[in-house]
Amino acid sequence: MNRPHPVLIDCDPGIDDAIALLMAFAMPDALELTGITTVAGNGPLAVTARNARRIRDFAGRHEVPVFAGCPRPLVAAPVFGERIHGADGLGGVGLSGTSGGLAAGHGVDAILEQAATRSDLTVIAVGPLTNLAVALVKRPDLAGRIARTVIMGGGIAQGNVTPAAEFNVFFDPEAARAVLDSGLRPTLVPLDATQRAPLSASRIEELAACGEGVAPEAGAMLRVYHGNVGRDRPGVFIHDAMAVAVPVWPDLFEIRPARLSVCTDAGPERGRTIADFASAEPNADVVVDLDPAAFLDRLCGELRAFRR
């Protein structure tokens, strides 16, 4: 990239969202973070909006506006992720700095306004897709205004909240379906990709022991995350940071076109993401392979080097 690329991140922090935000803040030469919109998902909207501000202010980037968006899924009752991320959404890890205020206006309107004024805007959505779906319903021409959309969500082979469904899609499958049917043609980063790159306990401890910058707190959050998902696992999957990596480090990823759909029926298949890679009418591009070691090396390197 010759100049920083304007990026809006739509998120529901959440520990892996926090790591994704810190990664984005750590690369000002590659990414110009123009705003953060928050949505209910890993926690209620009040929690995710507060956590986005906590991460922003901890990173020393007070100028980046944070907008609160949709407080619940389009149709279903919310099922939050406190078991994985802790009651406060960030594993109970204290972050230095005060939490500044929210920007005026709704997150949905922030997406619309930024897309209207920035022809090269990339939207990286790493939470449930409620905000983006409502924005597309409100302004269907939005699909032609966003230069690129990268979504962390879905699992082609299997889910992580049910055998069929990944959390972000399961939380609001109607929203995910609306986004895929909108003509937006996003790049999808599914579990099939993110689960190929577990961050080991030893690398987490290396971050926590850095002693300066954002790495110690990042390591502390990831330590809690690892404990909550199971210390018998080889590591933790930093799902959301991979979505930030796709536009910055395209050399690491293999992407294929596919026709995606989402099951919105009640029952065990609800939230399943279905991919047809042989379709003559693709509506998305899917990350199907990557260099896991290089991704983790670069991610940890950015976190270790980031000084507020």
Ligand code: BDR
Contents of the next structure:
Amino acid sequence: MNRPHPVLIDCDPGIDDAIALLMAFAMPDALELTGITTVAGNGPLAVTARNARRIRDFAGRHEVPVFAGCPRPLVAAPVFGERIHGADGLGGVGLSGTSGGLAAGHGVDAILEQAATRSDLTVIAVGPLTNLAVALVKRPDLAGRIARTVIMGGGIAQGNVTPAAEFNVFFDPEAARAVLDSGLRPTLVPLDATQRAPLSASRIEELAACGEGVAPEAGAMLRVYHGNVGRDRPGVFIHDAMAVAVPVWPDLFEIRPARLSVCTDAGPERGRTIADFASAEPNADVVVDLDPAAFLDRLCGELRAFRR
Ligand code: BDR
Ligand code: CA
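Show the other one: the form predicted in complex with beta-D-ribofuranose (BDR), since we just had the form predicted on its own.
Up next: the whole complex, starting with the chain shown before.
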């Protein structure tokens, strides 16, 4: 059997971030979660750093360090995502587990150190890209040191916080632009992919009621998430979990090279992600197709099979 692949998750939990972390913790044979870095986004940094620890401690994985990173975007004033994720960022759902502290050091330095000591590190970034952008400014050679970067962000056809912009890119468009211009060549999981896989209200209730693994807690968080996005919607998009799925289940995704750019102008286009799939100079690879049913089946299966 191949050894588990080292992965650092940069996140802003956030309910779908929490599901992404649980999914990563659920697959120790495939992924070795070497660290979690947190960033301001769905909530202020103190909230996202606390929630990453709550999930880690609930998962019983105290050995995984959680680092706090950047408390605000590079340029813009922060506009947090509390309406969707609740005031505590995890839908007010109680999670058991002994609480452990934050690791010493800054999240940006943790990314640099982990990339320096592991030649095969994958970084999965599922929040605003501030930490990654600052790390790349601090050490431009980082782009050549990370084996693979998978980013949940951007919406090519449309946004979700404005008609043009997706939340993670809108929160810090200058950071997104810096990351795309760095030579990192990330794999992008945009809204165009994540919005093809809504988890329905009935499947959320199945998770909440099944009593298996971490499904009850995941179901409780997703029920609040669904209420906050609107019960008239057919379900919820578990955006960030798809970014974890891409390296683990490559058979489910079709990926194409593209030249991506981000609008950083003030006004209604701010945060728009533009993709040129015909470019001769691609700077990213974009998930353009997937098997939504298999993704949701496998994700729910992992949450149910989780052993704490
Ligand atoms: C992204 O925005 C956040 O609210 C989610 O956690 C996800 O990372 C989706 O646009
Ligand atoms: Ca997120």
